[in-house]
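One chain comes next, on its own, written as structure tokens: the form predicted on its own.
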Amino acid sequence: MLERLRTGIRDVADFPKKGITFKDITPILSDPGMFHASIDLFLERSRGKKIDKIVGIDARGFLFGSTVAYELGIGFVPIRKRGKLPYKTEIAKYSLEYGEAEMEMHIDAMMAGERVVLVDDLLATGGTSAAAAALISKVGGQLLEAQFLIELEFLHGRKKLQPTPVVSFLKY
């Protein structure tokens, strides 16, 4: 199934800026079998663990994370780009391979000590995921694991998440 999923990832040159090759997952999302299989990867990894919440990163992490949370019968927490959440938030700055940004999470998104798993589509340089991990820590959550459909290993993003265990299903 991993090889079938790999065929569903489209490379888009020079997006969002020149020199970047974007890994586009929309073909996976539009194919019911591949979308189901991708969700199953996250579910198989998460079932049987004591998880209180799934945290998803704006925006593709919402697609995978909310579905996984629904299937596990637990809560979902969105982490968004700054200025998109309506209530009081914690903020974390981070660097991307093509610029800088800020992420935010509601201050009451989880209770202290809740066990969470971070879910997103792609791990690249690790800046976004490290910011998400910092937000989880700021509100008292316990990050058990970070899970990604795709990892660009040559960018060494998992180093920014240490000591959190990182799982990725498709590696480039």
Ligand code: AMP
Contents of the next structure:
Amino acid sequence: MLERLRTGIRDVADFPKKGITFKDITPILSDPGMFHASIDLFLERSRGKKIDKIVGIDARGFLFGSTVAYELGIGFVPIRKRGKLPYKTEIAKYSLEYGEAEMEMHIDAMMAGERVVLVDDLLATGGTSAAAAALISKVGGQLLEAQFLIELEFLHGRKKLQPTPVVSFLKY
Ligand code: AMP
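Right, and the form predicted together with this ligand of this protein, after the form predicted on its own?
What follows is the whole complex; the chain from before opens it.
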């Protein structure tokens, strides 16, 4: 099934800018078998772990993360790019290829000590998910694991997440 899922990832050259090969997961989403299989990969990792909440990263992390949370019967927390969340937030800065960006999470998104798993479609340099991990830690959540459908291993993003365990299903 992993090999079939790989066929659902479309490489788009020079998007969003020159030199970047974008891993487009929309062919997976639009295929019922592949979408189901991708969710099952996350579910198999998370069942039995006594997780209180899934935290998903803006925007493709919402697609996978919220579906996983629904299936596990637990809550979902969105981490968004700055300026999108309406209530009081914690903010974490992270670096992009050029310059900096900020992610936000509502201050009451989880209770201190809650056991959470972070979900996103892809781990690249790790800056985004490290910012998400910092936000979870700011509000006292316990980050058990970070899970990604795809990992671009040559960018060594999992180093930025240390000591959080990192799991990815399709490695490039
Ligand atoms: P990073 O902070 O470098 O680990 O980037 C991870 C975030 O950017 C994830 O939310 C991804 O969806 C997105 N991203 C980064 N690089 C790519 C890529 N080559 N293809 C698709 N999405 C990417």
